Amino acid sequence: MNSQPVGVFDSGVGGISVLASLMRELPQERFFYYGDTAHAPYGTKPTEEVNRLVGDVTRHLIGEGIKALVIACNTASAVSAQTLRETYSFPIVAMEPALKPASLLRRDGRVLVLATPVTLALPKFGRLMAHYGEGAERVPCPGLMELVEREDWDGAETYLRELFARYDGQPIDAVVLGCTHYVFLRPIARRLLPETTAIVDGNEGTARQLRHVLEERQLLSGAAVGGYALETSGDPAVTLPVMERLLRLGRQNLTAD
């Protein structure tokens, strides 16, 4: 039994959607979430800068006494996970766009992978496409995560409506939400897409993987009830209320699924 917190971080508030899934899967655990909002977005930055920012955040979370780390950001996972694993001995759970499960849902239509330009351009995603990318299409979405950061749901709906309009008349079997910010847009995407189109993200798989590694290393908490703390590199007076609202929304969305 281990009562130390699990560190969770993202370039901004999108990883809060992952935190909601982690809290549902592991309600007895304590989580320390860090949103690097002062430097968001990561998805349009050079990889060298992403590595530097991720290193700074990781060292900060180590100072909080974490027992494991969840990289709740597809871009940071693709760019920095391997380096972190080579540097630190504690468990590190990373994410990737959920193309593999989406590929299993494909019939004769397309699989659209929505993600940041950096995530889609990295060799790691290229390898994922090589294995599971039949019928899949990269769909870079610059600016979409910023709409979530601002809680601009109307703007996000307009963005997605215009994006999906490009595929009018073409069968879409699955849409992959390949950025943790986009998970908050699932209800909007569901309204805009045919009922036959599956919407897939990696949050639940990430939560299950965290449970697995904590069990494997005997790091599960024995507490009856867990908890969470939120921190931001941005303005706490502005960002923390947004995080709290999004956490409530994320947990409500999970209950509704």
Ligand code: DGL
Given for the second form:
Amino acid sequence: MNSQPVGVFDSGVGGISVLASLMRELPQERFFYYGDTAHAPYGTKPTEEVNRLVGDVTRHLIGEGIKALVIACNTASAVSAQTLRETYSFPIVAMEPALKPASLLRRDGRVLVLATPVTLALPKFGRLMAHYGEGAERVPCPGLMELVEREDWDGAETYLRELFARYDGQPIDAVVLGCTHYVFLRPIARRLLPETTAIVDGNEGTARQLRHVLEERQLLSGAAVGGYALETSGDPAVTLPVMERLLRLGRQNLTAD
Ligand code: DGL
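Follow the form predicted on its own with the form predicted in complex with the named molecule, if you could.
Let us now look at the entire complex, which starts with that chain.
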């Protein structure tokens, strides 16, 4: 059982940034990554539809014999984590925009939370805002994940430059990358933002959480080395090379600053 893979999924390639963190934290584990590319994006769809898609992906991953599941997508986590936990007994690690750590970095400026429209509109995020949202602002970014899917880094830079220009002259203490796709944009955001602005994401925390639950349930792999497999509901000839490139990028230089 302990040598079974951990399932990891996202609406597309965003969760590959999480996979990179998981592999760093737990190099002895095997990971099975599924990108639901054919049905992306999730973040602008009705929640019923996201729930249905997430249910399909989860059943597919169960068919792969997973011992635990990481929902490497803030949107799918916000919509479906609770239902999945009520349905299945294996460990399920979900994500949320890293507003809590960002709130600790706030001085007297703003905290911008970049995420999908669905993530930011759901009551789950409302509760997070009620606790940690002083000075924080919801910044929905429709269309931004699509640019990452296409590896359109110039397009993403233009998108972010225009977005940050709205706050010109106003101090921004922290920017939360609240969608796993946006973690790939950290180097671009770093170039566009003043040095004093922290950029925060939840990937390392998610990896530590997976370690914690696997330890607790005595599910850690005893293998010397792990590995990964990638699958997509899109066109494998197009998407698998993108996933491999982004995994390399994620493993090289997306660590927190
Ligand atoms: N990567 C996803 C997230 O973390 C969602 C992108 C989308 O499908 O809209 O929210």
